[in-house]
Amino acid sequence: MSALAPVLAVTGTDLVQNLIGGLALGSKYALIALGFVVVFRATGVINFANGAFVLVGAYMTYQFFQTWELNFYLSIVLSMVFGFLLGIVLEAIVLRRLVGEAPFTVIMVTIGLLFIIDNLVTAVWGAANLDLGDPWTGSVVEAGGIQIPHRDLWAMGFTGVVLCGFLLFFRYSSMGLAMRATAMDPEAALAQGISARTVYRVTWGIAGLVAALAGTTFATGTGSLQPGLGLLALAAFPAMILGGMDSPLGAVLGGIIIGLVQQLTQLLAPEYMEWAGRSPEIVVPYVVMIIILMVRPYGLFGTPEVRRV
């Protein structure tokens, strides 16, 4: 009996509750990972400035909704439009000048943009935590003793809609096809009349648009809007690695897996993982990332790099 006692410490209700929480958290990570994927897919660059897009998007939703008192859903749309324009402006002013430079140089520039924009956000809105004031806080759906917050349902719904939009966009739109062609062979794409400059600009715009939505989903809840929100992009980075750096579907599945692993670790660690130290759920996504890089460097759904020798 003594051996079974720890097993009984977690009830079925706790497990289901945390699985649903993991799906919701993973959906939010997936939105951030999609922002990473869309830029990498078209340009081959890992965009660490994606965290800045997440941060600015959340604060702009706050600005439209709380400060200017617009409708909440309209505020989300406007913050996404702002994120799209921000991505285009940064590409035109900063990143366009780095075309042809080594990927390491571009990556370092994106890291610099992350910290610069983070500081600007603090200068405009302050360092204190703010309430986004979303209409979902406190609202839950109850079924069989399980409580599902409305904001989690919305986050999962947003992710599903965005994923479908990505798949349709890359499959059927001329710009999506141009992005795929530019990613596979930039010189051949240029020979076919595809403007790499336009492709890169739209790519960064889409990354800003999706990141603004991701930031809003993370900022819902009391006091959840804070300057450190941009660092969540680093927490979502393992999701992109796990799913595959050029796969939108992989980004979503990777985000959901990371969210589930993190949530279950938080549930089980106090009983079964005391040896792992405090808050192992914070580092477990990076453990998963290291393992996947060791056994499958291109991720679960990424494109393997083929080298001829």
Contents of the next structure:
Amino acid sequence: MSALAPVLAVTGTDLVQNLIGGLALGSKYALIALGFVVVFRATGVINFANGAFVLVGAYMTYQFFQTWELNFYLSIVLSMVFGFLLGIVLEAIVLRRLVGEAPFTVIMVTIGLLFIIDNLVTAVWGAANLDLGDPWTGSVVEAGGIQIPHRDLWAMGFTGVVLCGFLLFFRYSSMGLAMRATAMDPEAALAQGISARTVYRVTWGIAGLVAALAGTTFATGTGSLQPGLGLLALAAFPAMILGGMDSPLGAVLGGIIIGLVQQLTQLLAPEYMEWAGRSPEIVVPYVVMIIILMVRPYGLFGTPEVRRV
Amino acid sequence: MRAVLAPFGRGPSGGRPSRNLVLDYRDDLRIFPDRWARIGLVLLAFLYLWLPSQQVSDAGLRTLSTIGIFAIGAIGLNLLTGYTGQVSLGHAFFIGVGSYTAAYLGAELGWPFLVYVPAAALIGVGLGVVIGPFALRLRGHYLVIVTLGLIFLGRHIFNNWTSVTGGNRGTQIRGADMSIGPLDFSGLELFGTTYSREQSMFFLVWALVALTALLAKNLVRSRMGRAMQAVRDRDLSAEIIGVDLARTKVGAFAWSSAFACVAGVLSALQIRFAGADDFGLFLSITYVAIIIIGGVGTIFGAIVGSIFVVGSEELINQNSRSDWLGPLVSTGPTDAGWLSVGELNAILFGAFIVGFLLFEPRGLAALWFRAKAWFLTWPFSY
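Hand over the structure of the form predicted in complex with the partner chain; the form predicted on its own is what we had up.
First the chain shown before, then all remaining chains and molecules of the complex.
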């Protein structure tokens, strides 16, 4: 790395530091993308409301941890339970009426839900930045001049655990098998005695649960909890597209790539990309996404869609 | 054969027609199919001339003009989404491009109205042709996400291309020419009467609404329009029966963004300002809400949807201090209200989108068609 340093206007330590920062950011995106993937995999729906789940999750953790002063880890678990229930309730009230509708309809309904929930959250908790806080504020691990915040390590750990959980769940549990079957061919699955309704409901529950965790990892620390978080979640779309919409592993890799690209852009843009204007790191995920879609429309690990008349 | 059909079809004697009886293709393609449509048209023309006279306040006229501007943009989006089935969340980007074109070519460089408006439309066509090909590779979900990316990219460009867009602070639009021949729409003088800016704007906007509606209506019954609808219904089948998929999709994008750019020009002239923050996801969703509420795949629906959406927004703005909305809505930072006006509007949009898609997917237009069918088929209205 240090051999590269003279070429770039940054030191090797800086570079490694930023790569690790990118990795942490990427694993946060990956968590959100996993929420998208689980719903898309089972129901074929892109869930724009996932951004709202992320937001609600973060604010619920705040509610349990800061307002009701519970233990932080307990707060996360409670918030995840709340997210699970929220997902189930929304599926029961709204989305189950939309099974078999055109993608346009379902996408727009989830966007409608995003707007409703986002603004209700602002109505309840206000628009000001809040401190979610966390037990690891300020603590870092030092290794060879490189500092890794504990908070980032936890974010990466969460992502790893959730990814492993997903892989095991889809591979070994009967519910996971039912989900894969329903995603592949809903009618055949029904004929085998799988309850599509239960599958859809649990899917949305899991999406809410993962989103709550993702929102919490994004909002920890001081002043990072604010309503804009719901739209920030949309930045995980490129991650999902990059990996392929139906692959959990792809979501994680896509998230990490996006995180790294974004972090490196932030580091290098002021020096090398003046033409790109101020803070190009905000749009760089979308640029990467569009390029990838032009080359590989189904992402790195996605299943190509077969079109039939 | 004719003797049998005539009494039901359009004969003066005989009973009431059991439905709109279509005898040949020409009838099917007629824009104003019957007497009632023509009577309605005359009524609309009367309304158009009567409304801006002293009966309606300037504020009221501004709302009506806003409705018209949204209607033009929504007609554009409906061509793309309603008729061609290409879902786009990027409409706000094109509206923004139109606004900045008015700001730069119209106000900054002082080009005449009849040059910068077509120029904006042409820029729209150009961008549509550039972005349209993405729709060839990407379908459904993927296209939605790419057009979402377009909004973010657009906002980045709007914020950074300072020489044209004014960057973060936006750009004022002052003194842009608004005259067509002898008619100056920044303050009409006609037959000895002087009209205010709002009144003139109303005339301009709604004339353009009529023009774009007619244009769109003609487009959708043309060869191109039928190709668009075939692509919407099943693009693969359309391709097999010989529809040029590339040309149709790219064409739909071009038309849609041209309309959007014209709407952008008008909106810039109306509010005399263009700022990057106004052309975000919320505006795109507003347009999608308009066509869903009004009726996807009808020109009429785009206009009705604009009336509904802009009207309800205006209703909330005006009643935010009233007894029934006051406790719910806060109008200032010190107010005890629960939601801001913008938040309440966003929640209502969301609720309208969800509600209409669940309970009346064909929108308000369907209510109208159903009512019409009910009267036409009476006494067999079931």
